[in-house]
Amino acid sequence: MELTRALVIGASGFFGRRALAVLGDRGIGTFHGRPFPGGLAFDALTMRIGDVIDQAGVPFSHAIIPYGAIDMEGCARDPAGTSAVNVVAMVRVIHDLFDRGIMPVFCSTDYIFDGSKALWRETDPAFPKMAYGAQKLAVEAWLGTRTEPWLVTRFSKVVSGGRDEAGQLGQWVNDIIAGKPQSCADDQYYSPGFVEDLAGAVIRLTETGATGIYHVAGPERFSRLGLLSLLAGRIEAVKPGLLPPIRAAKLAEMPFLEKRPLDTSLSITKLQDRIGWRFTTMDTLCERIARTHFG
C-alpha cells in the first residue's frame, strides 16, 4: 500500500512534527497536550481514533504513530499506567486503524535489545531490559499476528540541534552555555539520527510501499561520550575556552531506576536496499550547532 494521505498521532511531538512537516498538504496531525493550528485533539485513554478520522473528514492511507509515554524512567516508575497507553491504547488504535483498511506505521525503539552485540538487525531477538522496550516489543509481537499490512520503524537515538527540544544535542548545548560540567557515559553505544532524516526516511519508506519492520536510525555508531566529544569540539574551534569539564563515567554510575542496555546501536542495511536515504552526518550537525549557538 502506497501512502496517498497520512495521520500522524502525536504530531505535537520532537519527531511527529517533522514527519508531518515533510507529509505537508499530504498529513493531517494529532495532538494531546500541545494545540497547534489545523491539529485535532486525541487521547488515547479516553477517545476513539475513528471519531478523530471522522472529524477529519478526508481517507487517509496510513497512520504514523509516534505517540506514546516515551519517558523511559516514567515507564520504570509506572510500568502498569505507560503500558495502558503504550499497549492496551496502542493496539485498540491500531486496531481501529485496520477495521478502517488504514496502514499503521509503529515507532519503535533501539531498547527492545539486551545490548550484548553491536549493530542489530531486524531479524535479530529482542530481549528488552526496560519497561519502556517491553512495552514497545509487545506492540511488535501483537502486530506479527496480524495479517492486514503494518510497518515498523525502530529509531535508536534520536537528535537535533534545536535547544528548546528533546533532543541530546540540545540539551548538551544548554548545559554548555550554563557552564554545567558533563558526566557522561563511555561504554553505551547507538546510532544518533538528525531527527529530519529520520521523518524523511519514514515518509520515503511508506511511499515505497514497505512493509515489516525497519531499522531508521543513523549510520553512524558512537558512544555517548564520542557524541559528546564531538561537539565539544566543534564548538571548541567556534569559540574556544567555553567548555565546561567533561568527565568519562560508566553507565552503571547513572542514576537510572533501571539496568539500560550497553550496546543499541542498528544496522540500517535493508532501510539503505530499500531507499538508499542520504543521511546528515554527526560532525556536519554538530558544525552547524557550534556555528549556530556560538559562531
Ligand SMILES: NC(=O)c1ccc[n+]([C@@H]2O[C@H](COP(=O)([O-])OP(=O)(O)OC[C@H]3O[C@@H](n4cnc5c(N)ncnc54)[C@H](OP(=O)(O)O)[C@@H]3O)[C@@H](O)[C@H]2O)c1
Second form
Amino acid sequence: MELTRALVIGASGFFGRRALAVLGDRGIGTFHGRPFPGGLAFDALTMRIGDVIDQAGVPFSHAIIPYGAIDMEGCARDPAGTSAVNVVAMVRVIHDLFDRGIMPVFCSTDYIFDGSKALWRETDPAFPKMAYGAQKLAVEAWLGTRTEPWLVTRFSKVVSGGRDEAGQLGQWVNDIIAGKPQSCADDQYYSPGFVEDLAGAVIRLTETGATGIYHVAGPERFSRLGLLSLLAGRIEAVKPGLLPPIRAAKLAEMPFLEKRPLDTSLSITKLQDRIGWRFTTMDTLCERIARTHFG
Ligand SMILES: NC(=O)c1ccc[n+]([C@@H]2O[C@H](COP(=O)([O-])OP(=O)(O)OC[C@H]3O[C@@H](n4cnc5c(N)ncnc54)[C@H](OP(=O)(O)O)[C@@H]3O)[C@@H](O)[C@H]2O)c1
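Next block: the form predicted together with the named molecule, after the form predicted on its own:
What follows is the whole complex; the chain from before opens it.
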C-alpha cells in the first residue's frame, strides 16, 4: 500500500514526535496529555480513533502507532490497568483502522524476548519475562490472526542526547552534570538506536510497502555499561575530571519489580536487506552529545 498520508497516534512522545517530523506534510499526529500545535487530542481509553480521523477530515493510508503506557515498572505494578491501554484499547484502535482500510504500523519492543541469547531475529520464538513485553506480544499475536496488511516494528533501546526527554544518553548527561555516581549493568545487552534514525527507518520501511515484522534498531550491540563508558569517554575528552564514579553492576542487583531479560539485542539483517539504512553510530552520537553539553 502506497504511503500517502499517515496518522501518528502518540505523536507527542519521544519517538512519535520524530516520526511526525519525518512525515512532514504527509503526517498528522495525536497527543494525550501533552498538546502540540496542529495535534489532535486522543485518549485510547475513552475515545474512538474513527472520531479523530473524522475530525482530521482527510484520508490516511497508514497509521504509525507508538502510543502506549510504556513504563515497565508501571506495567508490572498495574498489569490490568496498563493492559487496558496497551492491549484492549490498542486492538480496538487497530480494528477501527482496518475497518477504514488504513494500514497500522505497530511499534513493539525487544522485551518480547526472554534475553537468553544475542541478536534475536524476527523468526525467533518470543517468551516475554515482563508484563510490558507480554502486552506487546499480545497485540502482535492478534495481528497475526488478521488478513489485512499490517507492519510491526520492534525497537530495542531508543536513545537521543536530549536532556529533557526519556532517551537514555540524555538522562546520563543529566546525572553526570549533577555529579551522581552511576551503577550500571555490565551484563545487560541491547541494540541502541538513535531516535531520529529509527523514525526515518520506520517511515522508509512503510514507504517500501513492507508488511509483517521487522526489527528496527541500531546495528551495534552494547552492554548498558559499555554504552555509558562510550559516552563517559567522549565527555572526559571534552571536559576532563568531571565524571562521577561509575561502578559495574549486575542487572539482577537493580531493584526492579520483575526480572528483566539480559540480552535483547536485535538482528536487523531483514531491515537492512529491505532499506539499507545508514545508522548514526553510538560513538558519533556520544561525541556530538559531549560537544553539545560539555564543549
Ligand atoms: N523508548 C524506548 O526506548 C522504546 C524501546 C522499545 C520500544 N519502544 C516502543 O516505542 C513506542 C514509542 O515509545 P516512546 O518512548 O516514544 O513513548 P512515549 O514517549 O512514552 O510516548 C507515548 C505516547 O503515547 C501517548 N499516550 C499515552 N497514553 C495514551 C492514551 N491513553 N491514549 C492515547 N495516547 C496515549 C503519549 O501522549 P502524551 O505524551 O501526550 O501523554 C505519547 O504521545 C512505544 O510503543 C514503546 O513501547 C520504545
